[in-house]
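First, one chain by itself: the form predicted alone, in C-alpha cells.
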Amino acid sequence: MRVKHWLIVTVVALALWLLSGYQMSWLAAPDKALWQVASFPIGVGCDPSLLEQRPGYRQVIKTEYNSVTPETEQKWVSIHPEPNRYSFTKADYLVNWAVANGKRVHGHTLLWHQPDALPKWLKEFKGDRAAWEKVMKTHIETVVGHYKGKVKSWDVVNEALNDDGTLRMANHHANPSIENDNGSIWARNLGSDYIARAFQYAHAADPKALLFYNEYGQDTQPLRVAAITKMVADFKRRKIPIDGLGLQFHLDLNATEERITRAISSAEKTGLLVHISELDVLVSNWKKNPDLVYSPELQKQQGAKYKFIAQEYQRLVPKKQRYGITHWNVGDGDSWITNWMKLKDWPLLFDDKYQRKKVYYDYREGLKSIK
C-alpha cells in the first residue's frame, strides 16, 4: 500500500513538474530575430550562390532579416555581360528566393563608375554622346523592367561625387588607363545632368518602385553632404524623381558618435526616406595588421558603435523616413572587408560559421524601440 501510495505522489508530482515546465516555457518570451526586434526593415546584401549553396546561410537570412540587397549580381559586370545580353540567372534566384519568403527586395546598383563592376565592353565603348544615351537609357529601362513588381526600390546611382563635392569625371591618376580610372564615365560621356535623367528613366520604367541615391563618406566629408542636399533640392525643385538617401556607413572605430549623428541628420533634414544601406564596422580601422586579434577590447567597442547606430537611427529619423538598415553580407568570412579589401577584420554580426557574436547581442539592444 505504502509503495502505491508513493508511486502515486511521485507521478503526480511529476506531473505538475512537466505542467510547470510546459507553462513557463510556453510563457517566455521567445528569442526574437533581428527584425521582430526593430519598428523598421532589418536588411541583409547577400550573394545567391551562397544563399543556394550554404544552409547555414540561408538560415541566417530567411530568420533574421526581412529585406535583401543583391551585392554584386545586380551591377553592370554581373547583369549585362556584352553588349546585347543580359546574365538574369543569379540576380533572378536571389530575388525570387526573396519574394517568396515574403523579404523587401532593394536592387543594387543600376550606375556606378567603379571599374571592377564594368563589363570590359562598356569599358571600351567608344561612341558620341547620343550613343552613350542610348546605352544608358536601354539598360535602366531593361533591369528595370524585368523586375518590375518584385524589386521595391533600387540604388540608381552610386558614388557620383568627389570627396569635396564635384562629380567624378576626369581621371584622377597620372597614368590615365582604363583598368585604374577613377573617374566615371557617366559623367564624362553624359555630362553633369546624367543623374537626374538615370532617375527619370528607373521612374518611367517602373513608376512604383522606390529611388535612391546611394554614397558613402557621409560622415567625414562635408562638402559631399552639401552636394547631396544641394543636389536633393535641385531635384525636387525640377521634380525629378527621388525617394531616399542611402548612407553605406562603412565605419571603423574612430567613427566619432558627433560624425554618425551629423551624417543621419543630414540625410533626415532632406526629408526623403534614409537607408543605412551597406552598414559594417571594422575593427582594424582599415590598416592591414596580420597580427590582429579579435579581442574582447575590440568587441566591446563594436558593440557599442553598432548599438549606438541602431539608437541613433531610431533617435534622428522620423519612423515615416526609416527606410531600415541594411548589412553588408552575413558572416565575417563573407564580408567585403576580408575578400576585396583583404584586411584581417570582424565586421558584422556573424562569424564566419554563421553564429551570432556578442557584437549581435549589443546590437539588438539597440533596435529596441526608443519610446
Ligand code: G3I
The other form holds:
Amino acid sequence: MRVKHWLIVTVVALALWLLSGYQMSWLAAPDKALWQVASFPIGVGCDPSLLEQRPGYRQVIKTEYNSVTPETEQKWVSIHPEPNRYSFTKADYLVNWAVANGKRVHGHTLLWHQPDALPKWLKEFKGDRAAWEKVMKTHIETVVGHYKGKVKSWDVVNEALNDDGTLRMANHHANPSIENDNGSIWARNLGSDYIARAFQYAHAADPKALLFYNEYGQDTQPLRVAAITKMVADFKRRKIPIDGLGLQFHLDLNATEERITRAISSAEKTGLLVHISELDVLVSNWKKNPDLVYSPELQKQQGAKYKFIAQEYQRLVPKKQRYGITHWNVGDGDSWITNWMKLKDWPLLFDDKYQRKKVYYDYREGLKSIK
Ligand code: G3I
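Next up, can you give the form predicted in complex with this ligand of this protein, since the form predicted alone came first?
Then the entire complex follows, led off by the chain already shown.
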C-alpha cells in the first residue's frame, strides 16, 4: 500500500511540474543547437567578464550561438576612456574567444549618443567642427583598424533618429544636462551628414567589413522607418558604403504580428542585409511591477512571439539578405531589462541559471526552415 501511495504522489508531482511549463534542459536536451536549426546565424550580445567568469554562460554561448556582439566593451566609454588612450583588453578577450571558437563577431557600436556609453572627456570636449571631425575619424580608424580581419561587421551608427524620423540633435529634456542628453553630441558637433562620413571612415579602415545602421522602434514608429529608408536610398545614390540594417527588436507582448511584419519587411525592401540585432521579448511590457509572476500564460504568449519572429524573418527575408538574429544577452538575470531598466522580467531564452526555458523550444520550432 505504502509503495502505491508514493508512486501516485511521484506521478502527480511530476505531472504538476511539467504542467508548470518549467522544462529542465536534461528533460529535453535538443539534438541540434539553435544555430544548427536555423538557416542563418544566431547570435548573442554578451559581456566578456561574464564569459570569463561563468561556465554556464560560456557553455550556452559556445553551444547555442555562432555569432557574438560585445554588449558594451566596444563603446567609447569602455574602449576609448581618455583622449589619447584606448583600452582594448576586455573587447579583445571576447573577440579572440569568439574567433578561437569559430564564432562570427559583430562590432557594436562606433557612434552612439547615449551618455552612459560616452567617456567624460568626450562629453566635456570643446572644439570646432574640424576638431570634432578629427576625434570621430581617429576613433573609427583606430578601433576598426584594430579589429580588421577579426570583426566581420559593425554597427557604425546606432540610434541616430528620433521617433518622428528627424535627426537626433538637440537635448529635449526639460533640464538639459549632459547626463540625460537625449539629443546627439555627434549631430550637434559634426553636422547632419556625420552618419555618411562615419560609414566612409569605417569602410576605409576595413574595406571588407560589412557596415550596418542600427536602430530601434521600427515596429512602432513608421516615420523613423521612412527616414531610414530615405537615408539608405540617399547613401546608395551617393555611393556611401552601407551593407545592412539592424533592427534591435526590444519587443514586448503588445508588439502585434502586423507591426513585426511591417518592420522586417521595411528593412528587406531596401535590399540590404537584415539583422535582428538585439532581440528580447518583455513580458512586463515595460511596466515596473514587483508582483509580476512569470505565469504559464505569459510564457505561452512570449513563446508565440519568439516563434513568429523566427518564422516571419524567414518568410520575408530572402536567404541572401539574412544576416541573422542576435539575442541581447544570455540568461534573464544578465539582461539589461532586469539590470539597467530594473524591471521584473524574464525576456530571454534561458533562465538566470542558464537553463533552457519553455520559450526556447517555441523559438526553436520557429527557426526550423520554412523555405
Ligand atoms: O562595468 C561597470 C561596473 O564596473 C560598474 O560597477 C557598474 C555600475 O555603474 O556599471 C558597469 O557598466 C555598465 C555596463 O552596462 C556593463 O554592465 C554601465 O554602467 C551601463 O550603462 C551599461 O549599460 C549598457 C547600455 O547599453 C549602455 O551602454 C547595457 O548593459 C546594454 O545592454 C545596453 O545595450 C544597448 C545597446 O548598446 C544599444 N541598443 C539598446 C541597448 C539597451 O539599452
